[in-house]
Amino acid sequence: MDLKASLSSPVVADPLPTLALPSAVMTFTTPTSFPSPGLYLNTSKKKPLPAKLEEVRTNGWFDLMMASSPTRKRQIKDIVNDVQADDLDLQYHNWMVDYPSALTSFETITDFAGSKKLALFLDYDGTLSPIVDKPENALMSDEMRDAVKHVASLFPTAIISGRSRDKVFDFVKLNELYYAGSHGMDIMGTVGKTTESNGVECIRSTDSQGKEVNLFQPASEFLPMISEVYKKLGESIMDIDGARMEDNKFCVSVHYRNVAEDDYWKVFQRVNAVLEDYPYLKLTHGRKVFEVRPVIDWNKGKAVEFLLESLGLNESEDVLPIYVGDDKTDEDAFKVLKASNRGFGILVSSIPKESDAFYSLRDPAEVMEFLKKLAAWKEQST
C-alpha cells in the first residue's frame, strides 16, 4: 500500500482572518498583553439566540446533540431488535471498506513502517478508557495501563486529551509519557528543539520526578475569563437534572449525558446565553458534552506538530506518527497527519462516521490489543 499517495488531502485551514482586539471584551477586562495575534481567530458578533427549536435544528446543534452518542435506553433497544442490529452490523462492515481495522491491517501497517521510528499519540476518554456516565469514573484498566507503559518504553508516546493535564496524569499515572491537556492548550514535554510556537514562549519547569521539562500554554491569558465563565455556567445549569460541569483549566466542559432528552435544548440554550457576553470563547461539541474554549488557532493537531518538533522528529522522513482517538476534536490531529503524507489517524468507533482517519478500531479493548501488537512487533523486529 502506498500510504503517501493515499494521504494527499490538504489540511482544512480555518479561513478566518487575524483577530483585531477591541478595547474591552464585554464583561471581561482584556489583558494588557496577549500571545502572538496569529493565534487568534476572528469572532464576529454572535446572532441572537434562536427563539424556536426549528431554528436550532436548521443550525444543526440540536440534531448534533441528539446524535452525538446513543442513550443507554436506545442501546438496549438496538440489542433487542435483532433486525436493526443486523442492519447496523452491515452498515459498519461496509464502512470498514473505507476505514479498515488497524488490527486486520496490522501487517500492512508494519510493512509500511519498516524501520521508521514510530511516534504514538493517544486520546484518553473513549480510547484508553470507556465512555461512562460520570466523567470522574472514566478509569483505565490496569491491563491498559500496562499496555500503554510498554509501548511508551519503545516509542515516544503522548496523551492528548480535552481534560486538564493534571486530571489525565491522575488517571494514567505514568511518568514515561508526554501529556497535553485542554485539547493541547497545556503541554508538558521534553526540553528539546521547540522553545516557542506562534510567538508563545515555553516555560521551563520540572515534573514530579524532578526532571526538567517545557510547559507550553498558548491560552494562559484566558485563565481569568475561563474561571469566570465556569462559575456562571455552573449557576446557569444547576437546576437541570443530570447536567454536570467539569473544569479542565483552559476549557470548560458541560456534560449532558445524564440529562433527559427533553432538556437537551435547555442545556444548549443556557450555555449559549452565557457565552453571548464572551466573544473570545467558542462553543464546540463532543460526545454528549459542550466544550467552551478560547478562540485561538490551537487544537490537537497543532499539539501533535508541537510535540514532534519538541522531540526533534518533525522534519525527519524516517518518522511515522500515529494518532488514536474517538471524538470530533481528534479530527484536527487526523487532518494534520493526513496532510503530512507520512502518518495517519486511527478512529475508535463502533458506529460509522465520516473521518480523516485512515484506519479504525471498534473500542478501547481493540485499542489495547493494537498497542500490545505494536509492542510485540517492535521487540521482534529488534
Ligand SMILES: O=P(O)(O)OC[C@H]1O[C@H](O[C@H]2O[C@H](CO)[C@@H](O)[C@H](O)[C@H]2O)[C@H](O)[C@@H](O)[C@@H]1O
Given for the second form:
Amino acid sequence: MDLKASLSSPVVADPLPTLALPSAVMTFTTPTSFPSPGLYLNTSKKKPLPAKLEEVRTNGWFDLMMASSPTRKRQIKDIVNDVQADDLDLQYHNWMVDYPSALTSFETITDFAGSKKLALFLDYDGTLSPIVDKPENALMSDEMRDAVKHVASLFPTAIISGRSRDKVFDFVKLNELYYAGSHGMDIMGTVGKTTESNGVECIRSTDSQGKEVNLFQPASEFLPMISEVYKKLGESIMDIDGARMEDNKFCVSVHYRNVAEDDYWKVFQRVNAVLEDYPYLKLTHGRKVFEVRPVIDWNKGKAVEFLLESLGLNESEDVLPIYVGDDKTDEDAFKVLKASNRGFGILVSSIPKESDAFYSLRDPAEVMEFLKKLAAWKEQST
Ligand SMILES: O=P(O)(O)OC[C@H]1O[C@H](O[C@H]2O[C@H](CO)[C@@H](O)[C@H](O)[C@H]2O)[C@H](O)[C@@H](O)[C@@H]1O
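I have the form predicted alone already, so could you send the form predicted together with the ligand?
So here's everything in the complex, that chain up top.
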C-alpha cells in the first residue's frame, strides 16, 4: 500500500503459500515427517545455522550482536559528545523522511482510515514497556495499561509477543485483548469461523474467566525438543557472567544484555554449538537476545493473518490493520501488511533502521500517546 504517496495504490495478491503440518511447515525440504526424539537428538544433518564461525562473522552476526539495542551506558557515552549527538539527531531526522512519525502524520492516518474498522496489533517488549536489563522487570505502566484497555474497547486489539502467552498476559493483565505468545506460535483467539489454519487444528479451550476460546499452537510437536534444548543451553552458558535463559514455551531466549562485550562472541559460539545437534531449530536475533525456535514457517506475520481471519476481518476491504513493534521479528508482520496492501506497520525506534514499516514512533511513551490519540479520534468520530 503506498499510503505515503497516494493513499490508494492497487491491492496486491497475498503471496503467502498454503501450509500443512507437519511436513509443509518446515522451511527446509529434506525431512518429510517430524523425526522421533531419538533421531533428532543424534542427527548430523546440516543445520539451518551459519556453520563456520568465519561465515558467521562475514554474515554480519557479530556486528549485529554489537549493535543491537545499545545499552544505556553506551548511549550516554556516545551522546556526551555534543557534535556526535547533533549528528545522531540529524541522522534520525533524515531517516524520518522515509519513516514519518505516526504522531505528526496522525491526520493522514485517520483521513486514510476514514470509516474503516481498525484492528490493532501490538508487540510487547520495547513497544508497550521500555527495554530494561532484567526481562522480569519489563513492567507496563498503569497509564499504558489504561491506554491499551481504552483502544481495545474501541477496536479489536491483539498483543503479539516473543514471550510465552502466559507471561505476556501476566504483564498486560487485560481480558479484553487477544494474545499471541512465542512469536505467534501460541494464539488464544475467539471461537469464530476459524477451526484450522495451514493444516493445524485449533483446540477448543477456556480462558481464565471460563470463556470458550480457540487455541492455535502450530509448533506443539516441538515442546519436548524445546525443553531439552533449554536445559542444554542453560548448562552451556552457565559460566558466562550475565548470560541468562528465558523459557518462552515454544521458543527459548538467550539474553546477553548483561554480558561484558568481550564475551558476546562466546555466548554466540556456545549457542551455536548446542544447536549443531538440532536441525529442526533455528536461531534469530533480537535486542541483545538470541531466540531459538522451531523451523516452521510461522511467525508474527502469519499470526496477524490468522487473527484477522479468526476475527472475520480478513476478507473485508473496510478493515485497516495497524501493527506496532520495535524488533526484527515484527518485520514479518510489517511485511505481511505491506504485501497485502491493506494496513501498515509502525516501527518503534529511537535510532534509524531499515524497515518494512510505514511510520515510526520513538519509544513506548510515543506509542502510548498514539494509542490515546486513536481512542480520542474514534470517540469523536462516532
Ligand atoms: O516480541 P517481543 O515481545 O518484543 O519479545 C522479544 C524478546 O523480548 C524480551 O527481551 C527484550 O526485552 C527485555 C526486557 O526489556 C530485555 O532485557 C532484553 O534485552 C530484550 O531482548 C524477552 O525477555 C525475550 O524473551 C523476547 O524474546
